[in-house]
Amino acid sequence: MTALAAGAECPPRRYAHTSVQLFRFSAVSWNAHRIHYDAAYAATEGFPDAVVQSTLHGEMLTRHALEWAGPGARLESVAWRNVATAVAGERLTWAATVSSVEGARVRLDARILKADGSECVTGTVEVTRAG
């Protein structure tokens, strides 16, 4: 395993959510809210397409710090808060940096960033990585 310090930077994700994939998400969360799938729906409502639902982003800090941290990687905890919408299509960033190193335990501070570099989520994930 790579000895690892406080203040290194993880390697940046960049990905965007389809339409499919929130109305996939929407149907496996029981989440029936209309701006996470139907576009001219969220467009009544002021957003330009369907809204990435706020759960979704923490599903994706959690996904992108266990596939950076490794094989057998195991999550402890995580939180987040969202600070700006996201829509279908949008190019979003994932990038962290390592707060705190304790044995195997990691914890990240990670966010989630918009094409312009401005946040969308702020949030921490703690992971155990495999020996």
Contents of the next structure:
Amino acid sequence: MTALAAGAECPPRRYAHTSVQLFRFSAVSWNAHRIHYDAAYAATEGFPDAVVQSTLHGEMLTRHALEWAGPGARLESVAWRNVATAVAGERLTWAATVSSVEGARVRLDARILKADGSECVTGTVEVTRAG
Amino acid sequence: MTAPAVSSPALEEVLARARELIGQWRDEDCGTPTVKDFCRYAAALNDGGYISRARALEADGRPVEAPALFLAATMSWEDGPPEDELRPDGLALRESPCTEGLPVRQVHGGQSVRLARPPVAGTRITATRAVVSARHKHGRSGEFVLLGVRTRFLSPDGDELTAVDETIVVLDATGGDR
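Would you generate the structure of this protein in the form predicted in complex with its partner chain, following the form predicted alone above?
Next comes the full complex, and the chain you just saw is listed first.
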């Protein structure tokens, strides 16, 4: 296992959610809120396109953290706050900093950033790395 | 310190309803998720690797654990309702607590998920859920109510699998600018 210390930066991950993915995630998570798959309806609430689900942001915070932590890593907890809305097709970046290391347990301060570098989601992810 | 006055009658009503509900826990049957349920969830996340591993474990007769946030991300475990019982924004009443008949809209503020034990395919899961807080706030987008909802997912032996605290932002739909 690579030695880690608080303050280490994780390599950023860049991605975008397609409108197809937003629809499929709404369907599989039984989320019928129209802002997530009906762009015309989302516009009536002031959004420029279908809105990324909060729980999909949570998934991305988690998935990139687990991928970074390596094979066999397990999620212990994740918490996040939605700071700004993201929509279908928007270019997003996952970024994280190691905030503490206790044995195999690593805590990350994680963020999802918009293309202009502003924060979309902020949170923490706690993972246990495989030995 | 005195809390700022609520200027929206709809938000005032949401607050009043929420305060009546706080601490009233309601049990829900989440059913018995299958490997297919887990794989369909993973497919929506483009996680083909999970699907391959899960199906291989299943073929070997070994336990298959759910994707880590499967329980937390699933918005409802109820059977329905049909479309004509949904709110105009597509939400069911259960997913939009304290808002029935009111001119409001809502977005998620965030979540905190604590994992104790992963759910395994073929195991019955129950949830217990309650509104735990209701606060009136002013932010960049104006006035809103922040509802706190806690859900605890339990195995048949009563052990906690996952605990979720979520915040729901309720805004006045008649004059909001968000």
